[in-house]
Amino acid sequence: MTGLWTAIRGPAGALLAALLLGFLVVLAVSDDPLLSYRQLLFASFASGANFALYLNRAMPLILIGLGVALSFRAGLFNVGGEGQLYAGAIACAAVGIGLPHLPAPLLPLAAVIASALAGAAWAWWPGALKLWLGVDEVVTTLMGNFVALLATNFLVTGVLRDPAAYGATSRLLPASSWLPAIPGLPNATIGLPVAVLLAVLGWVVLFRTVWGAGLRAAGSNLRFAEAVGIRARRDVLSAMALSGALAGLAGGLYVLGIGHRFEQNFSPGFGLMALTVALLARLHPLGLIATSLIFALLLNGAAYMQIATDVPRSLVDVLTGLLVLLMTVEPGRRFRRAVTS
């Protein structure tokens, strides 16, 4: 486990600056600082539902972020987690609602591979442009990410839409597709649990697999790696597959798990939250289920906070942009250059 200590031991003191300085922010705006503070850390372990609901926040981080460190493990750097969330949803609900006679076995199954396939489809495109014509995937990965939330607005604001629903949502799925809940936590779903053991499933593939050890030499050198006779394009197109794959995923369990209905607004940004998570994990896959889970208490804390003070939610920007420069500044690394030089 040194490996791991050693992905998650600069972020973790990051962390704690950025809390610090969050609070310093908190002071400045608040007339009680402690109680704010409080419910940003705490109201999640209030009560089961609170608890339940922030469970359910930190499955998609945790799947979207695994993504993320795939693909920048095998030197793509996929920005389209949202988008992939979005195809991924969309897909689920679509099969879920046109296939309402399946039996409960094979409902939920075929909805969540629609899910996996859909993510999957959405990223492979941007990897095989990158590989074959040299096209950024950071440009294609990001208006990806715009067709994705158009292409779905169309959808279910047409054919997929409730017509006694308000707003932009699709119509219920069938309670035969719905996911089971976590026991003792019925507002919590399977989610979470399936998301933690791909995470751990990832990390064995990742550095206890021959296509792992393949799929980092790629990344780190695509010709060194072609040279030595890994099939590198192949594997590094795998990954940016499996990398949607894995966001599409999320958005199918959403669905199944949560809201039993594609909803149109329903990631508060899970793509770019994922992003920040698998970079402070060190794109480590058992790192980043620990700061996934550290990001959902933020993002569920937020709301209870701005609802007992008068600080707002958007302070968790405020905290993710501290995190994003606290961990790139890398001060020691800096100071020991000073020292030597």
Given for the second form:
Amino acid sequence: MTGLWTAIRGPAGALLAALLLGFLVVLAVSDDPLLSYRQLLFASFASGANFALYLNRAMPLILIGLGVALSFRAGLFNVGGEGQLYAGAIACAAVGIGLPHLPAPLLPLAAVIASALAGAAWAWWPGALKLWLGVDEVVTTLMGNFVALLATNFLVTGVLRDPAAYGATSRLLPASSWLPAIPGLPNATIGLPVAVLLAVLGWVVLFRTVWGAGLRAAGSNLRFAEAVGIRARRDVLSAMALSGALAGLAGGLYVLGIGHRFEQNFSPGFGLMALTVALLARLHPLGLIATSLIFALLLNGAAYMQIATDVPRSLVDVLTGLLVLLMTVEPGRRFRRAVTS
Amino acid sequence: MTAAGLFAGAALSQTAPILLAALAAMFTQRANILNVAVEGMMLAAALAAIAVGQASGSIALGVAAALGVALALAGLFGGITVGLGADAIVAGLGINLLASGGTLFVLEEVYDSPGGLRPDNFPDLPALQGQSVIVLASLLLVPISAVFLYRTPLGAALRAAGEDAAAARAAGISVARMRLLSVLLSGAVAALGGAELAMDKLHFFLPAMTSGRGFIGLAAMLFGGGTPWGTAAAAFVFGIAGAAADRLQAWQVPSEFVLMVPYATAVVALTAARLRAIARLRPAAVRPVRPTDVKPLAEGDPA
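Can you now output the form predicted together with the partner chain? The one shown was the form predicted alone.
Next comes the full complex, and the chain you just saw is listed first.
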């Protein structure tokens, strides 16, 4: 029990500090700061519809965050989650719109596989450039984000565009490809339970398999891992591709379960938020479920806060930035660095 | 003006913000900090420049506000990376999130216009030959930073802190102070980049208007090998590529592909830089010495 407390003490402190700082901001700008924060934290539970929307928003965070955890554990900084999410979403929409006559169980399956493959491809090339040539993966994955968003914009305003809809929106996918809802929650897609299952599976793979142990060894010291016979380079590259596949899958599940079409602005910045969520969970797949649920609460609540009060929803973006900064300055980590360096 | 002159002007306009971002990243790189926070510092500076320039009607105050905001962010970044030992990449991304969230929050809360801030009339930056003073300043900054880094004791100390912290410490240099200095220099230069982006010609601020120029500057710096002249040359390659891509639109190339050019150039450039470095290392590091390589010295051969 004390072990758990030690593990969550830092992240919980950072979260509370960020919320407190955010409250000071709200106090300064709002006529009714208490109502603002009540909406931010509790409006997601006010009705079944709100709650379903909340669960839907947690799904991409868990999946992309899991990918972040996997790549960071393997020693690669994949900060291209947003681009991989978009690659997956557009591939899923393209399959759904392009192959409408596939029989029902095959169509969503093909679309989901396409989304994972697209995301994996979009993470693979920065990983390969890093491992083969030493090209900095932080810069290449960030560049990849911009390129992916431009490419999806080209497709969704071109071949995939819905001529009847306003803006950058694709045609509707055939209903045979839509994912079912969670029983009892009509608007909540089964994407969230899938994401939670994958996170548990991710924990098993990372901490209870030989491959995961080798990966973590490679993440802390690639040359050492190679020297003791782990085929580290290949494993790290697969982890990178897998990380992209998870982000791509998030895009696919979003299109099939929530949007039923591709919309260019469907993500409120899930990629960088998922990075925050993963860091907050200290790159632990199970902790990630909890931090994603907390973060989705803020993300979803901010929309209700903006409607009910005079505080804009971008407060959450400010909180995200504060949280990342607070996370990096944990006193414990500073001590550890001082000892090892 | 001739067509070539127009193109040169367009290329220079595209180069200036990238050059400033690249120089900003260069200062911290020489102190061994990979600075992804340039993007956020530029963005916050751009909003400050437009907001204060609009309120005061003064160019000078707008630029001063840009400097103030970017230096505050740089101080925060330097404080937690240098002072508290935080990971520079994660902290830099945190600064970027804070800047993008903060600018959006200010737009919504203060100006009630999440789409951007477009003052009705905004003073022009003083210009020479159609290029603003900030563009000219960015060009002057290249030799200035070369002199600073290679011809002054402070610049030498900064580089020493980056290249070998332990040796620098032994030589009596305060490594932490040098790193903090590099981050603050980087903030000041990034502020100019943000001010140039928003105040020159456009006269408005849009959310996320830096659109990755900070990262492209970072790539240009890495491509240029972290030296002032190399970095400047790389920034010009990016600026010329951007201006050339704009011309493609005349041939019905979709705008998305035109806009992709700088990002794709960054990836290609970084790959090329690594290939170059590896090619340089290869003969000694990888190829085993074969017996035929060692020829016995013949009589009279120069040793």
